[in-house]
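So this first bit is one chain, no partners, the form predicted on its own, shown in structure tokens.
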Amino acid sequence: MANKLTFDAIVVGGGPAGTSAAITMARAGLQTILIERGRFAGAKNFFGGVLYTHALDAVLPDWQSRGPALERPVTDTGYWLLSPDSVLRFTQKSERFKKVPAESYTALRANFDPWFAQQAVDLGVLVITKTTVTGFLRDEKGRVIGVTTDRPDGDVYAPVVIIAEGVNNLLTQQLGLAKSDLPPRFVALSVKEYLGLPEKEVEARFGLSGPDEGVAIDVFGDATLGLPGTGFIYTDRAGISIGCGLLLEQLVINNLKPYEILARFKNHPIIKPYLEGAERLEYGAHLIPETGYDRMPTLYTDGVMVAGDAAGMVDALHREGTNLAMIAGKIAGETAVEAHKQRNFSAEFLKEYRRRLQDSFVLKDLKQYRRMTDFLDSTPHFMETYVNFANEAAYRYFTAHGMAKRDMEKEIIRLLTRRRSFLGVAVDMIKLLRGMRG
């Protein structure tokens, strides 16, 4: 291969999984190329969410000294249960969240991803943007030994390729590791706006004492018309990320337009005051895989490993995805380093990647919650029924009606049974427990 463009490793995709893999291999001395089809790493990502520092610590231990592109430390986090006219908040604000560095930060991926990719460049990774990987190069035995791209003479050779292409896993399918596109039942569409507000106004509206505090809230119930899905609100340094996501299947079945759902959420009487006077700076949507543990693609073959969204590594219940992707990318990178030491890039050797993932929280958590999508699919009434009930029950509990408390408690029980029979409640709770226990 003396006259060919040759590296020790190829990474496809400049998101958290791909960049983590590239950094891990570069730090171990492998000549690594990262190929990204966007104008820059993060150009295709419309994300306003949470990044967890345990993953940064694992991939890049000195990240704090590198001026990371993060927004606010998360010091106020939790869930809001939203009914049509009220909200029940389950949130925690703790002094323990104020440690430096914080456990998590809000981030804008269009800022974070380029910073993260630059750290890879600084460690020796060759990052090539505006380039699409179109296929694979194989040896006489059919083993992958590189990739083809949409550039003239754009073939790149390496004995190991790490695919981190994102939710549209066309390359993973091309290898036969995934059987087809994700069906609407197992992929969510999240639509989001980034709204600009002066820093002090953000802090005043969310009760923050300064730039060293931030909010990360998931909103259930009326945020998505009572359908299985989630709204979210994150405070950035000088703005708010707000959006909602539903499974594509629910959008089709209920003939819903994502932008109308978001507009309705923003105009909810509880939500609207937080957004008053904010300037819309960005609007967009992205797909999120919710395939679950049982429907993940095969994670390896001869000369190839798959990580991140392409592998369905998302725990939607706990708003975790970037950290799973980063740890998986790191483990894939470490496995590639070991493959070079052993000079063995066979599927038989690379299955070590999955074994190590099984020992980590990545596959342990995905396995534990593998039935949650099935649970929500089989109980589409769950959000509306129980969120609205919780709000009505709280209203009666915290309001004096000139009624004996025992009578009030009986009325609360009637509120539930008018929505769902005792048997129905029992069945829902059993399904929920099964979904959360794997």
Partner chain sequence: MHTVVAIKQVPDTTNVRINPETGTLIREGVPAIINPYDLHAVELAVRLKERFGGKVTVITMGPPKAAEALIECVEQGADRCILITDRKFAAADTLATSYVLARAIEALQEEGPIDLYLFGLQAIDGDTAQVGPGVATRLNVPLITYALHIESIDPEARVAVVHRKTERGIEVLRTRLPALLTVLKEIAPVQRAPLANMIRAARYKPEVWSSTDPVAFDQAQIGIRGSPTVVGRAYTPAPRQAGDVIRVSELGLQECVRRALQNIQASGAIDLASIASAKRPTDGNGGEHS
Second form
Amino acid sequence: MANKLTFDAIVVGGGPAGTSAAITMARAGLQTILIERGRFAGAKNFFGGVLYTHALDAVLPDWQSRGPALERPVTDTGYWLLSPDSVLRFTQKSERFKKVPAESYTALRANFDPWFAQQAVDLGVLVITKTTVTGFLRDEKGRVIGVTTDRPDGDVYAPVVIIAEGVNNLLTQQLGLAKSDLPPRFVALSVKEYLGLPEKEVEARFGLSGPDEGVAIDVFGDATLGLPGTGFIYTDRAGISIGCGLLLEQLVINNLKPYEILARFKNHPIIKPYLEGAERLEYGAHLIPETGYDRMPTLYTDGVMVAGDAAGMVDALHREGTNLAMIAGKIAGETAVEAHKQRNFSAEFLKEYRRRLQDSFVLKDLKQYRRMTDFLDSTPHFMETYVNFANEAAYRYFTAHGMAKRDMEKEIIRLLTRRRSFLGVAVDMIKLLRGMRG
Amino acid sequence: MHTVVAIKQVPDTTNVRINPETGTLIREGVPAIINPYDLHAVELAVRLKERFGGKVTVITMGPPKAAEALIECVEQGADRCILITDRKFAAADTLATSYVLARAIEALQEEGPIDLYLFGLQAIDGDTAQVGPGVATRLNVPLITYALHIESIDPEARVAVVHRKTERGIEVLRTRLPALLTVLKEIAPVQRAPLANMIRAARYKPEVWSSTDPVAFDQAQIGIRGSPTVVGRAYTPAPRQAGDVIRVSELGLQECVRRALQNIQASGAIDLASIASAKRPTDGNGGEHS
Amino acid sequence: MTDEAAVKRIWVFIEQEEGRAHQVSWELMGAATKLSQELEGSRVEGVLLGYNVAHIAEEAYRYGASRVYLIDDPVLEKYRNLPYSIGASQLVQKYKPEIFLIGATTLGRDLGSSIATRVRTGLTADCTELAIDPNLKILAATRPTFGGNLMATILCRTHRPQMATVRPRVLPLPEPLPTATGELIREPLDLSEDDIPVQHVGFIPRTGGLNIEYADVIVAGGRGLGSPDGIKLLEELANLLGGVVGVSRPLVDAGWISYEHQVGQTGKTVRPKLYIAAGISGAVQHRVGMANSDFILAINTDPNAPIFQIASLGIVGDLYEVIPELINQVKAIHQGTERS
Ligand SMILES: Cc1cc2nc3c(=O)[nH]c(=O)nc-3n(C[C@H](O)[C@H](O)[C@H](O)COP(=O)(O)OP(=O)(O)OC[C@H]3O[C@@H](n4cnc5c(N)ncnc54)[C@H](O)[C@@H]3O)c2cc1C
Ligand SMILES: Cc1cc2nc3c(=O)[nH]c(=O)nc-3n(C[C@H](O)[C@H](O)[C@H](O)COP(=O)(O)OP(=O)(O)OC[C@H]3O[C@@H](n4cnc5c(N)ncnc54)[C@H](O)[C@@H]3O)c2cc1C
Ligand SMILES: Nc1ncnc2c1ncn2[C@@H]1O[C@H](COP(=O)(O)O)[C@@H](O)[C@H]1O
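In place of the form predicted on its own, the structure of the form predicted together with the partner chain is requested.
Next comes the full complex, and the chain you just saw is listed first.
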């Protein structure tokens, strides 16, 4: 073998977390190599999804002038409660959403990730694709001093490695930072299709006045057969992203195939007209970690930090993940830069990474919603019961039946209690509040 | 030993989608890859370099995006890559393409001797297999198409013995060097590139040649002007007329098979009664020669 | 007397090896005859290169050539690109044909482009259909592109000859006219062995001798066979019908059978009289290799399998029931004919 390949820092994974870490370090002058197993960064990555500009601002302040690969700003957003034949919509449209840049944008990862990685390249990061990191190089004291890859003569050395490998965190596990694969209770499986539709058609169907408006909707209830999970519909520039995600455990228990659920969702009488004539351009499945604050892996060890999905940094309730990943990546990068200044890469020093995360929204939010997954897991009927009830109640409310209003109100209460006892409703609400409050 | 390889970036035809209304290709979202045969040509060139020393130069004529394909060649071990790109080259057919590649190669010859030219058997977007023979003819170098294996090669004595696959078997051909080979995939299995190559490739920028610089191409022979053939019409193939579909579950097994044989007989395709005496169409010589 | 210079010559390259003509040459002769009916003042002629091959000209007349140009020379004994392309190009330059058709065999594909480059004209490769454009009165050569997903009709407006190669077995073989004769024109070739940079130093004949491209009957199986044992069943039926076994690609990938048997985009193009597709779903990559078969019998358990869209007759059923029954009934037919 020729010269030892040595860098100041190694990043594993070219998703939002890894690229943010690499950008942060390169800008501080560290010789950084980012290793990505896909054909290009983003080749197999995929999400709903919505990107948040606060995170882009933090990582790449001049992102707007770099021609970002985004689809539409989100100007109309909220929840749809879907019963088998109706929908109740809680969405907001506001003039406040119209500022530039918007708070959030829909995006396609196959476009966004390569753009983001290209910014890293432009800032001096060496991005190596089609190469999988397989393990770690250690010094005599067992400290990580580099990685091995699946290429001939593929060892790379650096005093610090940032792992941003995503939800299948094999490397994190290899280091013993995560116990094992997440149990099916704490992973959601999502399937999504990206459907092509002419720009004007997207706008007509969703009541948008042009490319500067877009919709992001989470759909509860019948989208996932009433099981714990969500459906989603986002408008892209010339297309629609539609998908749904369910806890893996629910899929197993109920012997469901995610594609069948999505097919059913797409055929729902309320949903179908939005999709008529659209052509499927892309589809795929991806896991979402619902690890929760209490089960998060250890975030650092000697010479290593873990960021993003690999560390379970997803706030499923608010469909936030990329922003947590980007901020965590940035903080890990900053910590690596500090470590270089101090020439100290020990776990003791890298603890600083976790401390800074604790000060940021990343760990604060994750802590607050620590019980959300448990709530859904222990209340599998929640979606079905309340979503269907809400639709039924609304139907009565909005139509005239020649019935006294007071009788109708009683009737509505009866509808609910027929589905779930008073006590049950009370317990559900308390659990929900706990899930939200942390 | 200096080998020049010509490669083409092509859409991955396994992902091709056709717009059913216009009958045109939807290129959007179709990943571009190196023509699979060309990958093996590059690999062979790199193996030869490992054996004899020397260098590997890769050229392509294509849109700016084709630089990606060249960078993949550096990953595989190519030393120098040239992207010949200019709007004026657009819509070239094989005659115009072979002109450009041959002219570019002549310019490279002026820099120093070249021992071998490698092309893929065919590009999977058009499947023409014409560019390699066209370039060999223009350069006036020996041509061996369907090259399967290099039995021996001697850059000093300037000869090689090459196996060429035909319908009937394998021809063993001795050729003078430099020669031009169009290769089958068997010529060299693609090996996984070492990491150092990946790093070199990540930093590599291909040379870019235009239609005037550094080579002045004859403008009458390039692009659409230099292409005698034009596409008159493109359309999705008409589906073959489907016949009846019968079900064993409805008609029963015997009746289905009886009808099938009856239909075959009635179509006149073959005569089931006389076929028993017919010979199998394989007589050691390959039955194609009557 | 026609004015020889004004004749629109439609040329067919007569491919031969070891003194035997390749069938594709006669398929092309048939196509050329049809084209000449659409093109006023045209005539079908053959081009024959080789050593001691004059006898093949007789055959060419029977398939429709009114004239054959022959270069008979020792350097042409075995095919090599240089002498063949120089010889053929000289003929083109001298006689200025309007159209020049060549079989898209390994030989024809090697040769065609070299000739086109020497005489600087256009060549359309691997055509599946030839016609005369009714308005322009020029060759409209249609070929599949992008892995058979799209058909393109290619024109060559200003350059002559208009050249095309055509895959074997795509066009029908015409009936020969036993009494037809024609004119043989011999031309010299001014090349010596020393001028030729490539020599034949050996030949390794293909073993197995299977040639599914030229089989009249193909019994083909796909992943629906479920196990390599299913191939034996196909063989039994194929033997009975005087045919050979074909397969879809997954079976070759799985190592159940050799590549020679693969039908499709990356396998062989076949055009048998009878193609039986058992347990084959009918992916486009498979269909492009067999959709020109005269009669397609599809057997599949899935009534929605795309193969049924191109089948002359489809049987929805288990191949492990249908094929044994086919074997029974074909045997019965054979016994019936033997008895009578
Ligand atoms: C259906 C769905 C919808 C979502 N919607 C949203 C949304 O609307 N908004 C939002 O903010 N978030 C959303 N998320 C979550 C978000 O996608 C993730 O939280 C985010 O992508 C995490 O980023 P990451 O960089 O940690 O991991 P990833 O994006 O998964 O990137 C990991 C990268 O590492 C590479 N890699 C892995 N292992 C190796 C290895 N050994 N060697 C080299 N490379 C390796 C992978 O190829 C990949 O490129 C959604 C997720 C899903 C599945
Ligand atoms: C670049 C590229 C090139 C390719 N080239 C080729 C090629 O040259 N040739 C080729 O064939 N493919 C080719 N393919 C593969 C092609 O896309 C298909 O995957 C392949 O043809 C499918 O083979 P199949 O029909 O045998 O299998 P499947 O698609 O799995 O179909 C099996 C069928 O068997 C049926 N079946 C199952 N059990 C039974 C039973 N007991 N009785 C009756 N029916 C049964 C099923 O209903 C099903 O329809 C290529 C693919 C690519 C990407
Ligand atoms: N535009 C091009 N640039 C470089 N090489 C090409 C180009 N087109 C074709 N080739 C080469 O010629 C081979 C045959 O291509 P084709 O004749 O188009 O089937 C390819 O495998 C390449 O090696």
